[in-house]
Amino acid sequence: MPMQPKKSLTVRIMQDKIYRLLQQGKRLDGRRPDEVRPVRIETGLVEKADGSALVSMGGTKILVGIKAEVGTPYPDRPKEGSFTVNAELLPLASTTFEPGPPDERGIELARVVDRSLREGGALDLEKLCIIPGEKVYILFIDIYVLDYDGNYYDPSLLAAVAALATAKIPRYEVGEDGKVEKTEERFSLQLTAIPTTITIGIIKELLLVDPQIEEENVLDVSLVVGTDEKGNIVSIQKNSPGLIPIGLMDRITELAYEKTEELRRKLIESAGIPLP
């Protein structure tokens, strides 16, 4: 069995303040340890953008941009257009963000975002076709942390979907010749689920969930979970090395399930999603 990372004694020190509130219903910033903090949602700020949304909860804040391309079908999927998600820690946010290509933690994000969304089935790629085995509409969804109080990965999905489901997507059309033009119109991408997720953080054998950044670094493990409108779990990551004690894992799937549909439900709000 894999050793437990050893903890410096700042870390430890911390980590017992956090246990000793938690074990009194209690966290730092005063919240309970099943309170998702307030989360703010906005939509269609970048005017450049096919569809954007900038999302807030506690004091990280992510922006989500689409922009929609034409380009060629993956051959085995010749009747799907595609999407890809990319994800930026800019140093602005924190100190710990270094400038330059994304590192593991960007590259962690945005595949938990990816598959999120995939496994979720958020799109039906179908309708991203314009001519099978040719023309399909790509989506680049670009996330970027503007500010990092802990927990980027709940904010993400928010916003990635939030900007989804309000995008304005130049239509293409095939022309008499054949060939695929721009037209003046736009369309709308009809979500077909909303996959929410929410992180999940254990300190010994008690749970909490959406941590802060200092709540977030004396964690002794870490599960973000996704699931969809019709209770489904489509995602799991976990994204730190430690170990879930036997006997938990009821408990955390039973509050992904109400803490993720409390944030469908203020995206659904927020956003003005209808339900698929």
Second form
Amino acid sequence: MPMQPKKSLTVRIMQDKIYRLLQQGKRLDGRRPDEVRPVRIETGLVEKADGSALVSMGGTKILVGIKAEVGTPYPDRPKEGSFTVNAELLPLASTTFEPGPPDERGIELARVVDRSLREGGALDLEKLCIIPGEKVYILFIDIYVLDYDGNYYDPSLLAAVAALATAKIPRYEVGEDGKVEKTEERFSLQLTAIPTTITIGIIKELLLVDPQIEEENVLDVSLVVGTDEKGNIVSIQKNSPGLIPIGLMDRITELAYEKTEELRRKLIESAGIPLP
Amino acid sequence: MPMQPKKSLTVRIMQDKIYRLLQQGKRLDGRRPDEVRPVRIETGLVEKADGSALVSMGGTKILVGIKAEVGTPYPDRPKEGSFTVNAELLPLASTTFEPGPPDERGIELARVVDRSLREGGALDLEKLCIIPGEKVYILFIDIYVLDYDGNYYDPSLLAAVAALATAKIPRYEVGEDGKVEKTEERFSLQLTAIPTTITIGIIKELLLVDPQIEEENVLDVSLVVGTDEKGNIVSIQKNSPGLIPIGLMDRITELAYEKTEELRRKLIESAGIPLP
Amino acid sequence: MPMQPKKSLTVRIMQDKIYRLLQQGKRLDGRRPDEVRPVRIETGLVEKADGSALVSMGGTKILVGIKAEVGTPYPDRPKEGSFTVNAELLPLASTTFEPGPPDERGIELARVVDRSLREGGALDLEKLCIIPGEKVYILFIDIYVLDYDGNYYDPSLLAAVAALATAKIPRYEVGEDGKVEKTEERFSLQLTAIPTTITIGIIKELLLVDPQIEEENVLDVSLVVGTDEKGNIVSIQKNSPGLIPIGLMDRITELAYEKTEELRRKLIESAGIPLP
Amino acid sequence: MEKPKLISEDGVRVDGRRLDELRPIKMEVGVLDKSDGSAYVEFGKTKVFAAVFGPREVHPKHLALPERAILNCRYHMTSFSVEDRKPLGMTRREVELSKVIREALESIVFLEEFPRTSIDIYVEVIQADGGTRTTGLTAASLALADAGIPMADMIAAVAVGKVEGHLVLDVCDIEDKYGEADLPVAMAPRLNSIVLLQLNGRLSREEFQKAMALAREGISKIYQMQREALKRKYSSVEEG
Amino acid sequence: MEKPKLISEDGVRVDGRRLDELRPIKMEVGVLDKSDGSAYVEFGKTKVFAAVFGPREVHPKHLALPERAILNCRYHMTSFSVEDRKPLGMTRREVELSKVIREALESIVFLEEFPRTSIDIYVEVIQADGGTRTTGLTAASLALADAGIPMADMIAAVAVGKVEGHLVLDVCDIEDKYGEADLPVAMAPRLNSIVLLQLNGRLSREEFQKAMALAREGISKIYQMQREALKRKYSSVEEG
Amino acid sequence: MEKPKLISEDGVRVDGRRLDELRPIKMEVGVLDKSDGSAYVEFGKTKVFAAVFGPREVHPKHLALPERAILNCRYHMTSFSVEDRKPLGMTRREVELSKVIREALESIVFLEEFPRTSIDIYVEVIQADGGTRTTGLTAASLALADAGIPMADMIAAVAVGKVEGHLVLDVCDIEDKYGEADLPVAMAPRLNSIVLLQLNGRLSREEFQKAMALAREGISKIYQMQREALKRKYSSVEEG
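What I would like now is the form predicted in complex with the partner chain, since the data block earlier showed the form predicted alone; can you produce it?
All chains and molecules follow, beginning with the one already shown.
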């Protein structure tokens, strides 16, 4: 077994405790190692957003809102709309979050959610074109972490997908004068895939999913794995220092498929998302 | 009488001294409680600005300059020009001011002056339109605090109004090719109101106006009240921590009307502003 | 002899040592007082840049890259392209450089190189015009200090000139629809002058050129002087605190002419620059 | 946009309220786990979270005050809380409102009981439909109580507006936008004192007096709701 | 732009390589004088400097940790390293890559041997043609060794891609741009462990397994080259 | 814009001056109350305030030097001081000029007399019509004297220009804009030394020598006026 960076005494004591529980198939909060915390999804809380979702996964609470604007497409993709993901780790969520522009954790979160949505193929960007080469919809997907009890990755993607799936985007149309104007109508984004991720933590040779904060603080290492409903891995992010033994990769992949599928089912049911 | 936050010993000693003076109708610098410091207004000092005024109110010195530019109107007000107020508390004015972008005090000052001008109706923004929906004048009203001996609010608004009232704005005209071009001509802004503010300080149940810095540091609380010449209150800002006893509000309002009217008369005389 | 600001003891000891060596016509690293360190110029290292040069002058290493973009000309110079110089003192070059936006040293370096190029007349900016008043080339000249062993001024200008002289700029042309489009062709900038600078350090009444870091730390004062090949001084920057005795100016000028001419010859040879 | 008719001839407002009627108000205490105290408050569609951390050690240490706690406050809106997306980062408006909310709270918290510490208050507006500063202050006050921070009184707050010549209690966004004045007021009712007062608009002296009286009535109702919200939280804890 | 044909029918890539072939690699150790350790690494046209400072005193002091060194890392690209000029300052991408590179290095450096100090690593990409984070990590690992910082192992890294349905080793920029997946992997080979792993793209479970195996093969070659580069430096020092 | 004719055939400049003539100069010492020393200086339409604070405690403390004072300097222009509105915040030009002005002052202030303190100098240009750095330095020097900071000498400064082939003393904005060279020079006359020297433009060796001589003449006049301005301030104090 590979070396892991040495931990301070208090971390080692807690790690030992959690490791011994894991050996018995148990965890601090009574979950099984492969059990995710209870998930609650509420959509439409913010009426002024074009889509919104408040997701709690255990004690971690995420609010995502969507705003659509009209802008110009990227020159190399004239027929496609675009989207941008931002994430703010609000200081009211944790003593470890500071006010101010996103630090590396917020940026990483936004980029992992972005890649999971993008490579997961959740949106048909060509449907977001108004006039090719000139006007397209731009979706701003903004993630706010409201309460942080470990693992903000998985609930953030759940909230982003739920907000997108239930969004009602104001329709813009080309008027007689060639100008693009907002109409009273709104349309739904029809998601073309439902990506989900699972965060997997490792202590020695044992795995656990969806770490709660006390666990997160003492893991040897962790990673986030995303899949789509067609059986593809669509994103991976090793998101902490530490060594992942190569020999564990097959068990990790296996577990990731199982748990992302489970979260996908929950998401589809709770948010009433039509299957793509 | 309501509780006020406890003060440190030195603050309490100074506050007691000022309070006892106030009880006798006196102040540290020999003024009466309801007496503003001597006001001096000099306009046109900065020839490269389209309007400028240097105002001193006792030991507090404010420089305001106006620059006009041409830009596009706000979409929801296509027939109106606009103005923007900025304030910098220059580090040469006080040991308590730091170099760098405006902190909350500078931002508050700018926004209080902005609201007093805007809600006071000083400018007829429709007169600042060149081509409706396309080109309007944008006035930049920039406030610099040069020397700070307490109360920068009231002299900043005096300086802003004096600079606006004496400004000569370069006239832009629509040329034959439809383009907007600068002409040699300049025009005056005809002010449609003359708002002024007065800063009122409170110690226990006693009021004073235009606090000088030693007073400012030990007040229980203070607020800025603005009026126009038609008898309206056009802005209020409680601008410090502390409790304002509800029972004092009538005396505060009374005093505010009297002193803002007095400052308005001084401003009109010194800067030679035509009555709107 | 004028007073110089007092130095700390360790600085004084090192300064004494260097001064005594200078009196004997010697220096710490074996150079003569008027000898520049070995210069090595490598161009074209960065193929994705439109021009690039890596210059070492002793232990100081500078990388300069050029990128051309198309933009609009300045309103008061409608027939001229433009260029912008930036400099980053990379933290990998020295323990005294910090990550983050350029501090005053980086800004000064960029501005001294900019003025030397601009006033030295290195570029014929009218040749960088595509459509007068509408489209011109904008050159971004970006300087990165990779290793800092004293005097980053002179090698930065050498690298900037070498990168410009060997650049191949993508040609843009006006298409049939009036739009400006990138072609496959590339063209050379024909330099109209070859400015170089020399940094001169002073200890008491003695001069040295191209100070290495141990010297730089103990100089009484230093300045950078630039010339062109026609015998003009094209830039001067006193770049440190300290007094330059007026009586030394003639010797300084003399030395500057000699050493900038020497560097110009080296630059022309090494980089294969055609004489303007 | 054409100004819509905001008050009917028989004194009914655009959302069906009477002139002196508050919007439906929802208050919940202790909604966020990781802070020392928190609250969620809705005034109609205005929805605000507030959380309190502290008293805790000051970072960096040299900012600590020997004789009292520092009180920090950040009022912030999510990007999607308003009609047109708010850019990320703090706007000048948010900086100003953070200051006036902080100063209101400094008026009633017993800061001198916790020297060398900081008390940090975060107000997060997730939807803005008028009265966000007063709703935020109402929530912050509940969060402070939930955190067990000793205060001389609770703060309750509301904005009074002038709309089509009428004074109205608890302005919503459209009334604020097309109205003639917006007067946010916060009081410490037990202390008979004003802790926040701003005016954006034009009022005559008489209107100002009436508006203050109207605010006071609203505030006493809100204050009552705050006490009930706290009772709900703590009685349920005792029961639980 | 039309997507070009990237792999010929007989499995030859756009730059002439076989599917499992690395680009020409150049490694040089100790190239910068003023840092405590440095390296220059080229993978084809991807060119990267790395430099290490430390262990050294932490500024400001209160950031120091009593039981171990802090490891800082900045991954940065020059403005002209990419096709379209990169604006000055750190992009979000650079911030993320700084984090994952740092975390990879934290996995193998014996930080607890240098309490209260910092080790600062700067990765400067002077040309980017795909695989900059893996090239940067390979260079940073050499620079750490050059600085004499004790490590449990060296890190070698490479990106595997999926291009026109084929898994390819050591993706270059055009393959990354038009390809279906980019899988950067870094390993500590002696420890049989992964220290960096990201996926940008879509892979089936079988493709992922094969891609990891392909990465591992490439990494063991790169690891060998690193050892030789270090030997070259230090044997030449002994000779000199 | 067409370049205007700047020097007439009989050597008269655009504002009526001779080639070697200074603009009307106004100097006033002690104009700002809250700083420890201050001055206001006009060279024609160039108008500058300078203020000095210190020697005072350094914030944050760890920046203090054990053997001497730190000297900080900020050169700043108001937004309306120039033809086209200057954006708020420090431009690169202002950062550079802050550095060269600070370094000029560091040359003559006895910093070692005030270890562990800072001396902070603020130069505020309220109107810029050429020669702002030299006017600013002249004002800063007066403000330092007013603050009672011990100096080896006073600094006087002026810019020499080359305009239509002629060397001219004390360039104004239009001469700078259309001229061939701008040579700002500051001297400590009693020490026979140069403390600031920059050249923006092209001069032959002979022109440079003549320009330096011209600067020196101007500087000795300015130096005289500085002494008189100080005398006015302090004699009036004694009289008062």
